[in-house]
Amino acid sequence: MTAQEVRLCGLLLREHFGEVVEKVGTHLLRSGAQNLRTIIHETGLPLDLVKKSLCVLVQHGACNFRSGRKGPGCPTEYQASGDRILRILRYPRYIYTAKTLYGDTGELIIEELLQRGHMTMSSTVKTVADRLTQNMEGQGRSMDYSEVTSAFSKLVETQFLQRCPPMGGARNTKDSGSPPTPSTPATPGTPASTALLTPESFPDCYKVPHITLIGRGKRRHSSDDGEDQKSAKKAKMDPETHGDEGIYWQVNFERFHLHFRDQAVISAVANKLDQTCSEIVRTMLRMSEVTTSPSATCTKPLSANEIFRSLPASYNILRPILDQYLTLLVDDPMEFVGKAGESGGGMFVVNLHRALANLARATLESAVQERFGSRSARIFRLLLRKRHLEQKQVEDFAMIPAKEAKDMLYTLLSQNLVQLQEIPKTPDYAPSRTFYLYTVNQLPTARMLLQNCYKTVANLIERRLFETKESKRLLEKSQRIEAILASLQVSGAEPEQLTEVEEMITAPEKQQLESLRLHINKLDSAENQVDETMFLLEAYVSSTATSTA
């Protein structure tokens, strides 16, 4: 991993799990696979803290463990997964997508699994039902377990959730220095590998167990708050059996990424052409979800007749009109849709790799325009289209004065956005007998911009942590007052009492709090926007590596 990626991973671990987990995680990212004794020696942390940190990382899939490289009997080695840690940045997007597709119940299921790493189905259903019942307190209703179970089953059916892989050999490794494997429902035994699961490699990956869970969510009463720890200990000592013991579930990030990719393609088609074209592409992608491999460069061919039958009835598109739209999509220079044959009224595919390449290209052009201006973006776009041009040709094609074009080219060259290729006429590389051609290599440029995105997000997180630390006292005071107000409202206090408590925060403090919230919201929004760019660039780099393999 690059230094920027390690830095971002460290900040994400610190923000979500604390400084000790950050120290262990970043050490593993920099050093590679290591056994427990080496980690303790090189980090200088106590044995107990290192064990707990490794348990947290393994629980969330951010660390894998395996038998030692020297053979059986060697100490277990631990290796951090940087890609999995970076997914923490995308948690809000996963949760929002689940809410959009499956409502509040789907949102809370994904949120619980992301917060806990992995859970059993029965434990997830009970926790989500209790939370929903708590939110319905004012309406006097409660959430039935069967409704949450149905939403969970739908998420598994569409492969947004998947089973954790069965225990590997690392569990049986006898190593007195390795952290103990927990066995309680709250901290289940962890898998030996967090690699992408497929039904071919793990047949039960998407098989939902039958659970015996009947009833409704329970509302937590204020009198029970002090007994939370006792009830948690009791649950661990005397767990109920629901028929799914030992079967743990986790979020399938790859499935979410496929959904994000499809939405990006559909949105691009809508912006470039119109809403009807985007609906046709959406229908083609939906029909190809099951038959197309996640790493495929294009979808399986679909006939025009199949597309016509699968279109939503609300669009009411006639068959001749559909043929015209398909022809328009095939002829478009962006080449989102390609033609693969003539049978069945024509066979059509969605060019996934070409679509990602075009989206990445548009992202690069936008970045150059925002940073260096529209004229530099014109030169950059020209080099992307023409591939190789001399300086005089760039001036002529871009219609920019020679002096300005020269300055812009040298600026782009100094930032590694443009490359210079020398083609000599003679072996001595004499300047008078050498062609100097400017070009843009899209893949290396996309990788460079991706590293800049990692650096930007890390800076945003550091700024947010700094702002929060600076106003820590005021935030704690605000939280205490909000807790007092909530307890007074529950106990039915007089309005005068509530007003008196509210006035404990002065007007300048309220203004400072509001300013802080606005600033934090801007930083959060910027993080999400940069993450969208990161996703497109990561998808393009990954797709290019797959297509050239």
Given for the second form:
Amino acid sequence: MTAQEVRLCGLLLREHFGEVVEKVGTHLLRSGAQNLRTIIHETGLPLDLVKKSLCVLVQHGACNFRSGRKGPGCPTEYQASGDRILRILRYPRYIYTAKTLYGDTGELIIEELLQRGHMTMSSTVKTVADRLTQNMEGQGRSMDYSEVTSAFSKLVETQFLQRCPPMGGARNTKDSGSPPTPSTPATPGTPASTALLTPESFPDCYKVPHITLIGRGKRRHSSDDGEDQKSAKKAKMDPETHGDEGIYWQVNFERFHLHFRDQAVISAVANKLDQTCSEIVRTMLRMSEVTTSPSATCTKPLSANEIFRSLPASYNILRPILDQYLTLLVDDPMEFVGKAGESGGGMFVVNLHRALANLARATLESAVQERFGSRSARIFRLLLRKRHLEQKQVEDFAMIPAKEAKDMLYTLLSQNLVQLQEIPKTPDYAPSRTFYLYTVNQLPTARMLLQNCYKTVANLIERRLFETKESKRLLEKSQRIEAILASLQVSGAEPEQLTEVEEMITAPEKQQLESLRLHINKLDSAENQVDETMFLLEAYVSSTATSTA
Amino acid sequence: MDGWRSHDTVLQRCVHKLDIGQSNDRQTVDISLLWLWLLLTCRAAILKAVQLFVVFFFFIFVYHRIRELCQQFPHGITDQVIQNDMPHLEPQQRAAAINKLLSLGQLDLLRNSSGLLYRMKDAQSASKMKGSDNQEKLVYQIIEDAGNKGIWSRDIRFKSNLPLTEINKILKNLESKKLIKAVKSVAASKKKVYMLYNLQPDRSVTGGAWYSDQDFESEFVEVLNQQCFKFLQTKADMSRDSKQSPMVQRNSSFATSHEVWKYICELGISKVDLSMDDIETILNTLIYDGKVEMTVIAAKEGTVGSVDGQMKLYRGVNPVIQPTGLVKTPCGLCPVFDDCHEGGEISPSNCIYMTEWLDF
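Let's see the other form, the form predicted together with the partner chain, since the form predicted on its own is already up.
Zooming out: every chain and molecule, the one shown earlier first.
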């Protein structure tokens, strides 16, 4: 974990779980695995607070625990996982994706699971159905549990949700907040509860248990009658088992990331070529969704015949046209699609890792272009393309006057976007007898940019916190007034009274609130945009790590 | 220089011997009675005349033959070539002929790895160099050898071993005679290179079409860059709107470098004549801008715009991604990004860039 990542993690924890959890979390991130006693000693927090915050972290998978390294009998150690904490930043995107794919129900299921870390299926279904019912209040309808259940099963089927690894009872004791039992029985997968669960190690990972849950969602404050019914039902149902006790579910972030990656590739194809090409690539990716392993460099080969059959009929693409499009895709220098063979009308693959590398390169180029201007970007691209060049060659190829080119090259060099390689003709490294070659190393540069992204997001969050702190008084006031207004409306007050209360916020204050709202929105959307860059770069870095390993 | 001179004298000595030998040879010529009578009457005088005559014509013949050979082989001929061409000629005669030509200043004697080489001197330069001393000739020779790339005065000094002051004097002298000229190089503005007066300086010296008076014309390059892109872009747009099959669409969006060149020429934005290579350099900058793609295809020999049976095709392309999210924030463009820390002089809370961006 770099300092930037820890800072960002701290900010995210503070925002979502408060200052105490932040303190414990960042402490764990900085100092690695530690036992409870050391944490209490080093953070100086009271025992119960530390325990509670550890519970929160474990509940969200942001922290895992294992029996001590010094053998059986020594205290359990806790380790925070920074990657999981950084996922918090992407929550809006997960929720939005679930909404576009599975509608409101999917959105709420993912939202509930993200907010609570992990839940059993039955409780998720109940909560979601209740919330949906509450939203439908105006229409007087209610949500059936079975509908939510089927949405949940669909999410599991497409592997967006997965079971939490079995914990051998240790988790239950954690959840209730009791002191951790030393030396938890070692079950497979315990050391990394947030790691991707491969179906091989957990055969039931994506198996939906049969739950017995019949009924409809209930409104919480609909009426006294409903309240009665609810409590009655609750009393009746609570002792009842739904058949899925002890099976907890969590969001499969990796699956979402694969989806994001596919989307990035598809939109890149749409930008570069055209809509039809992107639809063909989308079809190819969808066909190989299940058969291709998450870390594969390219999808399993698909024949042109198969692709043709799987294309949605609404696109109306004829077979010869499809062949032409596929040739176009293969010929394209970005190499999104590659040809793997000639059988079956040509076998085609989507080069996932190469596409990621190309997208990351485009990201770097765009970062240079926006920050240093298009001419510097020209030099940057030139170096990416030609690998090693001398200063004179850079000037000639880029057609930029020597003086300016030198300036740009040195600026890029000082920002570590361009590297300098010395090749001496004699062992004394005399400048007159040394070649100075400029080059761009894509992977380290991408890593650096990723760190910049972390810092940027942290800056944006800090700014947002600062902005809200600045107008704290105003916000509180407006909230109070809104509360008064709501209560007045319920009690059926006179319209004059309402306007009187409303006028308690003066016009300039209103304006200030409005601008604050704008600022916060802008900062929020900027955070999400930077997160997209972060995602691309992270995917690229991890893909090169797996392909070289 | 000294080497050559000593060689000259040796050859001249050879020629003397040759002359005597020749006169003996020619005594067996068939002659008429009248000639016999004349011979008898004023034998000595006629003998001398005939001798001179024969020698003269012989020289004319050999001289012409060598000149032809030199023209045939502009890089120079060796002794062996002359020998193969005129096998009846004896070594001494050959030497005499060459010696004469050398002394007349019409032939150059060069030395290479395989031996001596003879080369015809420019008739013009030979006449120009009249009245110059050997040092001047030497400097001229060095400058001539440098060709249209030119040579720096310091390099002349190294090659000639003459003192710098002397060289400067000679250079001034030659310049005033309009035998050589000084050209300012674009590589280093203070550096003057010398070359023969009638030569067109090399591109590496003048910088080609992109320089005027040693200044790189970046505006000109930018304008050409934009125009080329506009041309390719319209072509790509047109092909996209044509609603043809995808392959045809792609292929019709390509333009050869020759087409671009013709377009630029017809636009008339350039005062200087641009070559195809110039346009290709411009198109390459577009590739580095990420706006254009290039492919090379095989072309039929003799097709317009093909070079060595290859044709370069260019087409405008769309960017793969929109500006990335990072650079849409002020931090992505911040010049003091590395100095920014919470609680510091520069911090996200008091950042002026962020304030401006938020109020925008």
